[in-house]
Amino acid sequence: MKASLPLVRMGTVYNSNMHRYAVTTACSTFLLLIAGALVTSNDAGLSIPDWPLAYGSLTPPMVGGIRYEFTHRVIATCIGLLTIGLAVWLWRAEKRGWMRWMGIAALGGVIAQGILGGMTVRMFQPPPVSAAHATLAQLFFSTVVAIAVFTSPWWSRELPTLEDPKSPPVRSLVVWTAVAIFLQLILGAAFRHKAFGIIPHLIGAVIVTILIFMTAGALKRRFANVPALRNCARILHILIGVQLLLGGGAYWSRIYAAQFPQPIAVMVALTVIHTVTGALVLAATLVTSLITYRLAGAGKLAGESIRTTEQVAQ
């Protein structure tokens, strides 16, 4: 059964240009993501060895290495200038406080993640702090990804609040799931910029195979009728799919490529796109929990009420 909602309910207004910058911001963030992958991939972190200039200039020559890594930084600006903007404008036009200053938050980690990225030239890449630099990079586009979750218009619409009588709760399943999937993507930084081995990365590999299935399968059991739900299940099972097939490649391209003495294209291909799809994971993730928070248990997320309706399919 279907029922009419209002578009907006209490404490909220949709604002279309908004949630349209967001979306920008966020898609060019994952854009960042791919350039960044691209500069671990080829080995390309120290062929500029200075910071913020490029070899005392602003345009240094475009070959080798510096290509990755100049373009890198380039869109890195682009982000810091499109955050700034969605931080000013959230905090002139939002009425929810918690969205004023989870914007300020977001302009807070585009400017820790730019002096990381200094201090990983300045410091010639140390693990500790190219792996912080990666893994705040997967943080901050999964809160820009958040910001546009809350700006937009199916977050703006008084909502059914579903029953979840099972057990464990699905929300408390997918921030677990969540949580293990960011840990993971640490791990992967930590691998990626030689701060261990391999083994960590399986073992947590195979922690949140097993947390998306429980976590992903729960929402197919018991909100089949809700097509927000459903579909985020399906999107779950789809990208740790794919994860999985492209992690092994990935390491297999790595064992391949030991061989040469600069990295090849397989090898770069299959590890930027692990990478990237890693990132698509926690988003997803991050979303499926704002959403089952929304729909999935009476209760209230971030200061703002949920009326409770009958259940519903939307």
The other form holds:
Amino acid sequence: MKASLPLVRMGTVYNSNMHRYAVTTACSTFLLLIAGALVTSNDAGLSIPDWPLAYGSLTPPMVGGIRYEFTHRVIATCIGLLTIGLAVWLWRAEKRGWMRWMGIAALGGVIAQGILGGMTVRMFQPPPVSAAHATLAQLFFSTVVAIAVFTSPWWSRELPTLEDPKSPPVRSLVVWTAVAIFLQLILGAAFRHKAFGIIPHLIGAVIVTILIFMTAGALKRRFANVPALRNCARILHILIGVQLLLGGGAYWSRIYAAQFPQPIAVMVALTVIHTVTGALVLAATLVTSLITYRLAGAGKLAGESIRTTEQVAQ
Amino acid sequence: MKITRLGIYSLALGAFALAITGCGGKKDESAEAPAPAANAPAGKTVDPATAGEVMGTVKLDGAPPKMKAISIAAEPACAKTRTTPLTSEEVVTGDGGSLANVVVYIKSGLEGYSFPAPSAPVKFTQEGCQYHPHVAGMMVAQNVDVINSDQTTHNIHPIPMENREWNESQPPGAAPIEKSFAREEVAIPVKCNVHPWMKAYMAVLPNPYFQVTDKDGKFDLKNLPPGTYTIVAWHELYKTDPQTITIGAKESKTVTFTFKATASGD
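Structure of the form predicted together with the partner chain, given the form predicted alone:
Below is the whole assembly, all chains and molecules, this chain first.
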């Protein structure tokens, strides 16, 4: 079946170098998320009181919390440069107009993120600004991941549109799940930066878990013979399971660590892993959304390219 | 739809310029409007011939919690200077349950009096990656000199509710940082984000009738004009009720504050 399909989708030219560059930017951004989470968990956000310089220079003393904060700033600068490169490359080489604008959106995101980072320092970490900084980090990561997907060889292929006659359509399910996860990440960031308590984040966790199970279940049942969607469902199941365990562990560790006069390793490790796994859940759901929109039709669509899952599996 | 290269660069540059120039930023503490108390016209003064005093002790009822050890191995500059292990200082007790680091102060009863801030600054020192004292008392508008005696960099970051927040770095050997607070506030948490175990408090009061207890838990508020006062004892972890006391001319009274050693601190 696959051999009979044209390799390249109409209007799309696969550029392997651009795709590798986008994947590198996405992976580097994940490292930045880890570095940012380490700053928060080690209570080092204000260890460098000035911005954009650090202790009035580009080479601050690397002691205590300064190591976390300055490393975060250096990696962020590298991501900023990578994003400028990505935006310029997309603008010059990409034939799809909306992709060129995605590059501009990523560039705007990284600039805004830098401004928010500076504001957190210069305004002494007001919870709304810190939470916005943490949230925009997730949005920027998602944007770069989406660019990596859109520049991939898989996306460039001519692919069939599969029938999804059941209700609710899996397209709707996966989008609502992604929206819920994003809102949940906002609630998590707000809790982490002391904007409000844990209850909204716990309620969000229940809703997200239900939605992920509904989405992954629908994908498994309706597209059991489509490897891409089946694998998406499997990854979502694994990630939400791991994330729930990490969430419980992170919360316990925060309560346990409160008796200590300084951040302890178990708390730092669990909260950082929980935070970045949240980013992975969002990214996985986003990728699932894109794949779903690429493959699964909205209900019984008319047209020659619509196939049943059995046809695709043959 | 096309966008020019110049347009993109202008957008990026504009955003960065906004970030650098317009993102709040630290404001000069000296620019803060002085509080009414510090600016008030001269009021009544205390007559030493009739002044009395309130003295007493602060105690902790119950077993004090064991203070946690602090690991400063990550900061060799401090680790090598210390001869004793560093522990947290939330609850420091002496013989007989006396409690240290309690601010005892007159909350009300001195209305109409004016008290100029002392010219001598309060010393607040970072030594061995620890603040000395753990709780510093000062008057509104009185200078506090923050000193770094360590061979490492610190940042000093008070987090007030009523006063202006600031956060400044202090490398080894740097001159003392001179600051003051414009409004009464008991007590302002102070932390070092470079060394997250470094925590202290600054109590800012509108009159000179306050003391921070040592390990013996004793306090003595002298030269107090006759009157009826509300006296408060503040501790960072525990709470206790204020007391009302009336002092006659040349009278000396004794007050005891007792905090309960509860797990929650209430």
